[in-house]
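Read the single chain below, which is given as structure tokens and is the form predicted on its own.
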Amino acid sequence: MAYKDLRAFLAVLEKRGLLKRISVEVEAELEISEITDRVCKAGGPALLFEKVRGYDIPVLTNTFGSMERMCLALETESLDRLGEELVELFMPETLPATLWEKIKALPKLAQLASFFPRVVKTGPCKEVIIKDNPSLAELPVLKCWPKDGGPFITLPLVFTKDPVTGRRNVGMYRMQVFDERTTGMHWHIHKGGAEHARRYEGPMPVAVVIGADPAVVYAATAPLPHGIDEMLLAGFLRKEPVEMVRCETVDLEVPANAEIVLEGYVDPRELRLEGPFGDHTGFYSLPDYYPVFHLTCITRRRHPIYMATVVGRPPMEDAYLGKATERIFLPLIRLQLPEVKDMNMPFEGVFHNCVIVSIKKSYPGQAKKVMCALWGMGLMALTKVIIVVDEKVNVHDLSEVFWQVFNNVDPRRDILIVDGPLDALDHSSPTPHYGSKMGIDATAKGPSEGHPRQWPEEIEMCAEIKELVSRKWSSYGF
């Protein structure tokens, strides 16, 4: 059964010893961040800070900071299996052509329809409604790092609507608090929220959710194809539709069981200097001009939980959200690139800096074809380095991957340099958002790929000696 809300998930974590309540008083400025950083890097539990100095609202961090908690959040024993289920649901036969195909597809279409979000009259997020002089001052917004430009809302689910199609987008964009009524809206030019804003001639309605059931939170981070509703993905993950309620001052719907909802608007023509911010790259992202969010209303539970994340040098909590995306979306990549066997987005690559893929190689140049295809897939376009290895290589063993790279690559032949879009947080490119990217073909080569010499065999002990030594291992005295 799906988690009804964030509290239901926390109850499961606490029952399993994966949630720690901290009752000593702590500061929202820096102290919570340092505690969270140490606990996350030590593989520790989710943290609920019950007494934050100057506030009546507790703070939750490190909610998804392990693969165990990530699987619990999405109620699965296998993230890979979730991806396979997603492919089964959205395979081409979901859109049948003939009458017989339509009849066969009815159960699948009915299942898909059962995941669509459902609007209800009210919900817990409406227990308190503040329209007169709403203030962000009541929220324990964290300042995470010493040189941050101020406190930042770090885990906001930002709801917007396309003014032409009416389609919803839910993204996660940090929000620097400027004062009690305004924040920054740090959406990058490649993201759905920014695309919606570009289509508005005047102020754009925006709703921001802080704290929701884990499938809804994850869905806001997922790199979905253009036009696919994140709340539909959340419904698929929950196996139940997300209940939505209409906002009070903007024409948007938000999850009924959310903890806190900020309603307001963004005028795309109004920009303000935002940052710096200690980011998930492990470096401070530089100050830059971004749109401003104006608060018009706060709705919340009577006793809400403020859900936050702390980002910094990996591994941090966001690394596990990224790992979930890697596993869930791998089967979708295989639909277009069936030669891809496995993929690893290592923590050190902070999502967009490195992707390692293994392929079943059948013809010359196939590794470069895969690189170019991946750069053409949605936000994979922002990947700075793609490494391609043969299918036998374990892409999750970085020692094995680098052994293959350092031994198999002839730089002139096997490295592909291209220019294209880059992530806004890439500080190494000469200009923002644009620069060079590299593909490394570490697969075995033959004459057809410009390698006339014989390719050597890898060293491996024969099976009978392996079996003999295994059988006698204890007698060796080890």
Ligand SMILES: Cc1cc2nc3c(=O)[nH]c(=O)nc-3n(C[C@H](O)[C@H](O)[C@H](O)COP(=O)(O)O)c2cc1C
Given for the second form:
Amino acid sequence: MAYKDLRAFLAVLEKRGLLKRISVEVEAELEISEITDRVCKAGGPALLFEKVRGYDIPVLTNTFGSMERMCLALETESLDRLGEELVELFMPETLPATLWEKIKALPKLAQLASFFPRVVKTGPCKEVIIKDNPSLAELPVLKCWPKDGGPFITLPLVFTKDPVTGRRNVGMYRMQVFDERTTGMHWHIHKGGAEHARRYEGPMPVAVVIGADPAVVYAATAPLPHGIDEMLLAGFLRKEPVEMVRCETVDLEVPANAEIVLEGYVDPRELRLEGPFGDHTGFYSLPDYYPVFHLTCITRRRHPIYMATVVGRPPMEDAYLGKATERIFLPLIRLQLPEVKDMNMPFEGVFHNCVIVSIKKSYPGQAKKVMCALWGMGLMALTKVIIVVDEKVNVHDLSEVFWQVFNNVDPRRDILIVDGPLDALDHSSPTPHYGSKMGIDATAKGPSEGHPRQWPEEIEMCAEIKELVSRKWSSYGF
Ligand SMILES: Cc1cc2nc3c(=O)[nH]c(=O)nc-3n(C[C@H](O)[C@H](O)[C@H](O)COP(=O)(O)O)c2cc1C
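Could I have the structure of this protein in the form predicted together with this ligand, to go alongside the form predicted on its own above?
Below, the chain from earlier opens the complete complex, with every other chain and molecule after it.
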């Protein structure tokens, strides 16, 4: 059964010993960050800081910080399976041709319809409504790293609406708190929120949710194509529709069971210097000009939980959110690129810097085709390095991948360098958002790919000898 809200999930974590309550008083500035960094890197539990100096609201961090918690969050034993279910839902194995096949397809349509968000009258996020002098000062917003430009809301779910189509977007974009009523809105130019902003001529309504059931939080981080509602994805993940309530001061809806909702507006013409911020690359992202969010109202639970994350040198909590995306979206990528067998976005590459894919190669140049296709697919466009290996290579074993790359690559022939859009957080390119990317074809080559020499065989012991040695192993005295 779906988690009703964040608390229902925390109850499950606590029962399994995966949540630690910290009752000693801690500081929102740097102290929570250092504790979280240590615990996350050691593979520790989610952390609920019950007493934060100067605030009445507890702080939750590291909620998703392990594969076990990520699977629990999405109530699945296999994230790969979730991706396959998603494909099955949208792509029936055969297109229904006969009336009987059409009738058989109906339950699938009904199932899809049952995942659409549902508007309800009210919900716990309306227990307190503050329209007069709402203030961000009541929230224990973390300052994570010493050289951060200020405190940042690090796990916000930013709801916006396309002014023409009315379609919703939900993205996770950090927000630097400038004062009690204004924050930065760090939506990168490639993201859904920024695309909406480009379509408004004046102020655009924005609602920000802090703390919600885990499928809703994950969905905000998922790279869905523009126009597809993240709340529908959340409904699919939790197998129940997300209940939404209308906001008080803006024409938007937010999850009824949220902990805290900030309502307000962004005027896309108003920019302000944002950052620096100790980012998930492990470097401070450079200060830059971003839109400003103006707060008009806070609605929240009577005793809300402030949900945050600390990002920094990987692996941190966001690495597991990214892994979930890698697994869930792989079957969707394979719909378009059936030769792709597996994919790994290593933590060190922070999603956009490195993707390793294995392929079943059937024709010359296929590895390069796959690179170009990935660069043409949604946010994959921002991938700086794509490594392609043969299907037998385990992409999750970096030693095996590097062995293949270092031995199989003739740089002049096998490296493809192209120019194009880059992630806003890439600090290596001379120009922000634009620079070069590299594809490395580490597959075996034949004469049709400019390799007239024979390709060597990999060394392997014969099966009989392996079996013999296994049988006699204890007799050798090891
Ligand atoms: C913890 C965390 C923080 C993030 N911060 C930002 C951010 O500040 N700006 C941004 O554009 N993307 C950020 N992202 C990535 C986006 O949330 C992600 O690309 C998402 O797909 C955006 O949704 P959209 O495609 O609807 O814009 C962050 C992701 C995570 C997990």
